[in-house]
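Heads up, the chain below is alone and in the form predicted on its own; it's given as structure tokens.
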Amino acid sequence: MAEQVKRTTCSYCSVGCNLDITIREDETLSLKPNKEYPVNEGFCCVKGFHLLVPFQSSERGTAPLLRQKNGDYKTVDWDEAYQKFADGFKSIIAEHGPESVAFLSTGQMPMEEMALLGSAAKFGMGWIHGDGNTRQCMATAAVAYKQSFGFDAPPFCYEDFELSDLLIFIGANPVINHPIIWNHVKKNTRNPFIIVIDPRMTETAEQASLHLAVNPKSDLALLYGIARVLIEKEWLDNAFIEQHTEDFEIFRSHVMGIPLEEAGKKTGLGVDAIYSLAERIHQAKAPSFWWTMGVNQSHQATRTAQGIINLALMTGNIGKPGTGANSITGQANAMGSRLYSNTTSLLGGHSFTSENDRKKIAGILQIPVERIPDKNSLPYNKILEQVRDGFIKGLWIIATNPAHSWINKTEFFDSLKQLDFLVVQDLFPGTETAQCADLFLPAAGSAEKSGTFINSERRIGIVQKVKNPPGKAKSDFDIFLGIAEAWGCGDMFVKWSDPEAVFRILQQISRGQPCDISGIQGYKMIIDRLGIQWPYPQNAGAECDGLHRRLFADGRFYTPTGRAKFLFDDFAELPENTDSEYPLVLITGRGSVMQFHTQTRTGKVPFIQKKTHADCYVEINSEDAEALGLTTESRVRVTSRRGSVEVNAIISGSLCPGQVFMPMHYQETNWLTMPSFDPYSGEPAYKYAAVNLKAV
């Protein structure tokens, strides 16, 4: 057989690298990111380079497992796993009801498989409740974006970063979290000033003109600050506000009615440091303000991205090349997973609760629109607490591992021992999740199996199948095929018969909508065309045909009435205070550019694991390590409310004295970690926990 070239995107994180891999037959020969492909232009970080070494680790599932009475597993064939899932949670809903089952996905498969599980789920089986781990990432993101703009449309291309005279990063760390992104800064050619605000000089701080800083979770008081004195100053553009925005003057009375000396002493700054940026704000011609995790992951995180969207609001910074309020996704389709998920919104940024929405989509999928729920899904810390609390009494688990990842762990597996039944369905049968399931379902990873994905630009991404699954391994979206047959309503999904096909109908759903891509002509014009970032509706203009997009280049927002919105709040009180015995700030992250979300995949690729520290550590000022006569590779005891693990410890110049970091990637990290959630987006605030240290 000849050798064959295809392009597949990372599936890794939201950068949406895309990388040309050789194969012949199911002989993998090279694997070289794309020069061409306008994302990472030849390069990618060295997660990218060993895209397809934990696909073929000897610890991948092949084939179903079914727990028996004595604990032990038994390996079964597709039939009987796929009988063993209807008759399970059949029983469950015959016996308590539609919502008490519910099943929770990912970011990291691609759309038509997310599209297919939530359609199989809610449309097909009866289910109300499924949500995404995309909940613990992006989900701030995305209900800021919905409520100041209308819909969930991250406004930037990533030319803007090579565009921009001043960029401000606000808990963002892309030299670590998105390193092909921090390219795209080092090309700027306008010698931009580079700010960054982080409790902890990261190594992006490293690399910038000024790191502030702030206080843990003070953002939000510094953003208010920042307001006030561009308001003062009359550092505003007014003609924007007048005509593109609304509820400017509500929210002018309430940063003025904060003094400056409070957003001072709250991100312990100080007045002069918030004058500062605001006048580089104001005297900047292309500003722009990118966050990621530490703003979304906090107890008052919709508030705080909303604080960064009013400043490009009110200073016009918003459509223009350079500028923008910026949301830098998690997971490789995290974007993909928020449009077409089908989970806590319907198909394609429509709503559950609209009945024109669920009449215009059963007609285009030909069903009854009695099937489609006219209520919303649980968020995913709900369908937790219903677990907890007895309700949910069925799980079904895809492509994640919140055994591992979700807040205050304790709690998690006290959860699961309330269920009825358990399904997981993933790569690995040793994850933490899938050695507590009572039904395994082995799943293919992104090399084994054809869809898109959409990156943060909002640019839809080929994936393409070059090797098969081991053993009698599936694609998730084959498994979902067997499920909906065995459910007995696969009929339901005839037209359903590939991803393309899926594709296709997704387009049709997506006619109309802000993320209409029902002018994109298949999968092999996503190849031609190096990606194609939403919107392209049918007959799109010239002004689709660019590599690099922006959104509201006119002004227009998707609200009703076209116009942004300003949306604030008051400071709401941290959730958990330090003390006398609790008396340091957790703060956790990622801990290295190698390492990925709970190691499922980086666990498994030799290089990567030879680089990385591989045991959990927890990173100490040395003014507090002194006071505790601790050393680096002390071993160290650090305990929270929640719980308590030993670890090493390694004295660090990156944090302020009462501060501690944890790397997210380790399972000691989440039994520490403080349950509280942002009451809009129901993200989980994983960045402030109070802890003490004692040396072991």
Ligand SMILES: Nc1nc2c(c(=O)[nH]1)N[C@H]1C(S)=C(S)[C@@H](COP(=O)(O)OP(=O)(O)OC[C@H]3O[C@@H](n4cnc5c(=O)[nH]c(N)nc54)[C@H](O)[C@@H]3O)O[C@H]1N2
Contents of the next structure:
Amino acid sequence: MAEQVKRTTCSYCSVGCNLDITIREDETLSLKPNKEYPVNEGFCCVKGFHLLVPFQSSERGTAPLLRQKNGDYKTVDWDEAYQKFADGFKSIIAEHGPESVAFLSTGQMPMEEMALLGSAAKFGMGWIHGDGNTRQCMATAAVAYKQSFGFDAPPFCYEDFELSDLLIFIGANPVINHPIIWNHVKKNTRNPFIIVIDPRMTETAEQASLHLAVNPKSDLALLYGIARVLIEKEWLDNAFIEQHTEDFEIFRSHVMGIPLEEAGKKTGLGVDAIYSLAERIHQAKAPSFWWTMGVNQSHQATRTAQGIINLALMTGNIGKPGTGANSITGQANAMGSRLYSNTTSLLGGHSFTSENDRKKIAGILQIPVERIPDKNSLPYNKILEQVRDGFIKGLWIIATNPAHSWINKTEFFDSLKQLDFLVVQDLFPGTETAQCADLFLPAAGSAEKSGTFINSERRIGIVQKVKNPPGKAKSDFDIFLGIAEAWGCGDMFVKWSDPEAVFRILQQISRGQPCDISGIQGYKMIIDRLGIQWPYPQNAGAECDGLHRRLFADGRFYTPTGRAKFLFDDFAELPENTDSEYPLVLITGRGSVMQFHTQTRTGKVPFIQKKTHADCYVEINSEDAEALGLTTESRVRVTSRRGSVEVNAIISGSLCPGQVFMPMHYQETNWLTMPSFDPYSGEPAYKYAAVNLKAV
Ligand SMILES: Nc1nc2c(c(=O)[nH]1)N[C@H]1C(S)=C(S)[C@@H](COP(=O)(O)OP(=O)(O)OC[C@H]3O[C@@H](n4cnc5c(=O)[nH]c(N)nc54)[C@H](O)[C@@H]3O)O[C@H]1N2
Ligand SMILES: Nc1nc2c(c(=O)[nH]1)N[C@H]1C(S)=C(S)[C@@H](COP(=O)(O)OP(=O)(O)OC[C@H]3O[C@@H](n4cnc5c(=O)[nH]c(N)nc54)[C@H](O)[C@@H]3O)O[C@H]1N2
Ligand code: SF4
Ligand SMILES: [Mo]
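Could you output the structure for the form predicted together with the ligand, given that the previous block was the form predicted on its own?
Shown next: the complete complex, the earlier chain at its head.
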């Protein structure tokens, strides 16, 4: 058989690199980053380069597994697995009602699979509750944009990295977490000034013009301090504020009530640093603001994200080349999940609580409107609370590994004990979560199926099958259809025959929404046009041509008034404090460019295994290490008010005294983190906990 080259989108981070994979029958011959694709222009990072390796691992699930009474698993065929699934959940619903079951999904499956899952569970099977791991990650940005702009709409394109003359990164470490994005920064020919605001001297901070080691969780004070200086100095775009925003006056009086000295003190940066930051923003021609998890994962996250949005609005720096209040997304298809997973919003950014929206979607899908729940799902943390409290008795977990990644592991494992039925659907039966399952369903990975992902800049990218899944593993798509059939609602999904058919349904649903994609002529156009950013409506005019598009060039937002809103709050108390018993602040995050999350995939790449730490570690500043009698590679016990783990110590120049850092890639870390949540987004505040260290 002849060789064929298939282009597909990397399924790790949200940069969305395209890779050309040469195949012959089921054999993959080579993998190269695509040169024309405007995202990665011939580059990819080490994870993308090894994309296929984990899929070939001998640890893959190759058949459904059913737990026996004695605790052992036995292999079953798919028909039996589907039947057990339907029987298990149906008997719980029969006894306890539709709110006694829930699913937890992901930002890592193609959009079409997510839409099918959310629709099968909610419209077909009558479930109400289902949330995704994007709650752990992007919920804050989604809520902040929705409240401020009227829709979850990150406004930027990657070209803005090249066109900005002042780039401010807040709680973001793209050099290791969005490495190919950094190529766009390097292509910037305007001699840009780059500022990194992060308590740690990160890989990104090392490349910056200026690193501001802000005190953990003091970003809101910093942002309000900057706003105050801009107001006092009259460094504002009054015309933009007047024509395109609302509530500036009350925002103005709020920040004017916060003495600059207070902001200087809270942040640890002092008044002068805040003043000169404001001055730089004022002097720049095209300042841009970029944020990621250092902002999203905080106890006051949504307002912090909006603190950034407010700076862009008050200086009119949005909708213009090189500007914007820009949240960089996390997982490969977190953006698809935000719009089309039917979890937190009804398909296509619609609302479960709007009768009009329910009627519209029911009409397009030709289903009775009563099939669509008229209430929102519980968020992730509330789902787990209800599991713990015995209200939710059946849980289905798809493409996420919360037994490792959830913020409250003690509660997570306690909760699982309360469940009557747990189904886990993953590539690997060995994940911490899958090992708890009553029923394990083996899924195909991204290279073994088709669909689309949406990247950080709203670009829809193609996912193409380049190999068959191992054994009896199936695409999540086929698993969802099999479950719908066994449940007895298969008829509702006859038109959902394959991913591209679902894409067409989603296009119809999107029509008239800000994320309108109704003008795309099938997957072929996505391939030929090198990905397509939303919006792309029918009869898309010249404004939709071109490889890089940003939103809000006309200053019109998606709120009812067309104006963006200034939103703010008083400073909230920290969820916990350091004291003499727990004197150190634990920061958590990504540890290296090579490791992805809970390492179920990157942990199976021999090259990456060799180059990364096998065991969990804690990074500590030399001053604190000396006081504790620690040297690099000493064993150390890290204890928080939740738990205690033993790890290796690494003395690091990147931390200020009083702070330690642990990467999220090891299962130890989340025994320690503090389960608190942003009040608006419900996102966990993974990045602040009080701990102590003791040499072992
Ligand atoms: N190599 C690799 N790449 C990835 C991933 C991966 O696991 N590995 N995961 C992907 C996903 S899903 C995501 S969400 C992104 C995450 O990408 P990032 O958000 O860049 O990653 P993190 O390391 O979690 O957090 C970023 C920074 O926030 C800082 N921070 C902590 N607390 C504060 C604070 O109070 N204020 C400020 N200003 N900063 C603070 C941390 O020190 C850290 O350097 O990466 C994506 N890319
Ligand atoms: N302490 C701390 N904890 C954190 C964070 C932090 O910064 N600090 N960050 C949080 C963030 S931002 C995130 S996004 C989460 C990530 O947390 P998780 O979602 O739990 O992490 P992953 O390891 O990506 O888990 C994805 C799972 O899906 C499986 N999988 C991959 N592709 C497919 C597929 O196509 N189908 C199916 N069925 N399965 C598939 C993988 O094998 C893996 O087991 O972690 C959060 N946890
Ligand atoms: S930068 Fe992200 S999308 Fe690109 S190859 Fe690396 S992990 Fe994949
Ligand atoms: Mo994430």
